[in-house]
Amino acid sequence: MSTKEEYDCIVIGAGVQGSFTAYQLAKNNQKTLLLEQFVLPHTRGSSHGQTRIIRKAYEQDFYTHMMEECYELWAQLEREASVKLYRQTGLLVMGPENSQSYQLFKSTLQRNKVPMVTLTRDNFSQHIPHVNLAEGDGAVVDITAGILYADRALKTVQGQFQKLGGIIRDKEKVMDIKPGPIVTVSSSAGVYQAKSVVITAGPWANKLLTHTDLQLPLEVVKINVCYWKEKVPGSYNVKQRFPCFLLTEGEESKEHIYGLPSNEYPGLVKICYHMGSKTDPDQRDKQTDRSDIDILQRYISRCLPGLLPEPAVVESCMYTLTPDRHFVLDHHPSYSNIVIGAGFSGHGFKFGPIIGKLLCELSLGQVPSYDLSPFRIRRFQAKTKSAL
């Protein structure tokens, strides 16, 4: 290509947070691109699938907080497409009584004030039948929780994106990134230039920030996404008012586990380990360890004895951790043009359009509208001039 196209921004992957920065680009009147190194829609990342939980229960203030707004930009989304991207289902939270997580995640529900019922060991299984709760757990039930439909989300707002002007081209998979006032971005099928850049590149951050002299100490991880038959048709399904589920940890792991009711499969229930191993994302089916499925066998077998203990479908997905398990929403620290957005960790879909606004205000130089201090890379700073 012998001329360069010139772009406000350039987003780089398509993902979830990529294609919702590029959607509030758009929105605020920015020329944008966003590039993707798969045709799309893929299952090669972290954001295909058909489900994921959206929740306010979390361990920390900020996450229930930032909800709060992503609720709203989730059903303006609905509204502008005329797509159900969202069906409330609650999300039963269980854990050892005494434990620090599972207080953690029941006194930020108290103290935002989320709708939220607190079950006992007495009308437990009136209420959730099928689901056998350990001794000395509780439960507490996120009400305000649901299913967002992962899939259909990330294609409508990549139409509402190109509704507004932007373009996307798939199959082009960034080469060089040359940073400096007008930043140059090499692709497999031409050279792009732009005022600013966002790198939204989820397990392949690190092999793009190579050309930023830059590296985060992310690590990738290959999760086996299980799906577990019911013996009786219907009891764990969605229409029988089964709800999302998460332990925060067991008899069988530190860990959380986490379930949605059957509905993407008939008859099978969507339950994962909430953690995996070690993958290089352009070799992960390489990756087979199953000590994951064997942790979820385990635990289905003592507390979900309306499932089959042996997965009917396994496929995968990867996350980007951070080691603190918080997002990187920031600035480079030599670039201020260039802005990151990584380590998801595995909990980032539900953020997408709030992390897309986020990350757009950075772009654009504005105050942002939350405080950002949990995502800053100068919290493991230190670490970060040696590739990991």
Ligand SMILES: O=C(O)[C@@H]1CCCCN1
Second form
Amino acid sequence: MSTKEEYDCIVIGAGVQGSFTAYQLAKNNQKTLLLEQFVLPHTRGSSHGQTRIIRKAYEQDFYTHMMEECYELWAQLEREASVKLYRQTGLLVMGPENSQSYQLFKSTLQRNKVPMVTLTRDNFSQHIPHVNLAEGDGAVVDITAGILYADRALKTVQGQFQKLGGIIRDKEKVMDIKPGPIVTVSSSAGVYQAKSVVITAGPWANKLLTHTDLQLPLEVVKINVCYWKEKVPGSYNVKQRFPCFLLTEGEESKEHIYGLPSNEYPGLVKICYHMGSKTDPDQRDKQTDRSDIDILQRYISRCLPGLLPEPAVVESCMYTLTPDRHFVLDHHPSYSNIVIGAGFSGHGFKFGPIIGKLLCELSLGQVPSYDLSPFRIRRFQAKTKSAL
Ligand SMILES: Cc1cc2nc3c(=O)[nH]c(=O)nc-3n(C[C@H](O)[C@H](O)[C@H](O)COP(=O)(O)OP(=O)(O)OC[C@H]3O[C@@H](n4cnc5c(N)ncnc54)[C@H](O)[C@@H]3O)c2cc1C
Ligand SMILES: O=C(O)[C@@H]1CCCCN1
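Next up, can you give the form predicted in complex with this ligand of this protein, since the form predicted alone came first?
Up next: the whole complex, starting with the chain shown before.
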């Protein structure tokens, strides 16, 4: 029988969260193995694509607080690897002035003294051309917000992890996890042992957790990532200082609509609906519902007159949603040396560096740097069930 390779920690899943966790563990001198089921890089999970929004504008203070340090960690990685991962654009938040959601965004920015600008109906079009502010809507700009170059970020953090001596094995699907004081992980290509394991499997989290007798209340949805063509090329371009934007829940739509300036595909603006239809992550492309695109078309026709209201490109991505849309960052309830990072609910990318730090702290048995009560598994209570 072949000998089992031994590690301090094995991280399962090389998306943004697993890659940053592995990097933090290696920085803490842990002999770390990062396992990924697909050949890297791939487009089958949640972390692919050129861009993501980074922002401090949130409805809850705890996210804004975490982002303070997180911006520094992104900048640190940029310096360490001599790459540019962040571009400041600002984030325009629009929503019904009298709605709870819009007011929460605005007050969180104010309370936390985040650099911001409040736009009035009179000066709105002077600052934000080619956008119609809906009747009754207010508008504020989170100046600190911008774009993260997602694919580049993933490649960078994985590269830094390897430079620190970390090992990545891609095209190795984890097939079994045997909990114990030493955890045994069997993949399609080998058997490994480690003092601790971190599960960051994105949409596949529950499939992996079955091996540990746990199921979380997670729902996987497919997101249609839509790009819309500018009628006049350049009008919504990042170089013209067009910002990222987010529409809070209101009459316009039940969920956020959000967009990023044209950048990665010349002449095309990425605008998506913050919800999709249920899917099995292994059957993603069988989900063909396009009702979200209808909602986007209506909004674009009404409020973004410089875009053709027909998507020019539609790509796919997945969200793994928790019932309250907050993350899961916790120890396994039965096995303290198995740590879980899951349920990033479509807004986890920007937090990658801080999530890596927190999951590393949990796996080393340290006191986490932030209050993790919003992210604990026990909040689900009755919804957490035994897998067997
Ligand atoms: C369209 C879209 C737009 C978004 N926009 C933003 C945004 O603007 N800002 C923001 O902050 N966030 C955004 N997000 C959310 C963010 O991208 C996700 O929260 C984040 O990428 C989740 O990362 P993850 O590492 O948990 O999952 P994933 O990236 O899916 O990584 C999990 C990995 O685990 C691997 N894996 C699973 N099972 C196994 C196994 N058995 N063995 C080995 N490997 C396995 C998978 O192959 C995968 O690579 C967006 C997401 C989408 C889809
Ligand atoms: O995390 C974000 O910033 C984006 C925009 C808003 C909806 C979720 N995804």
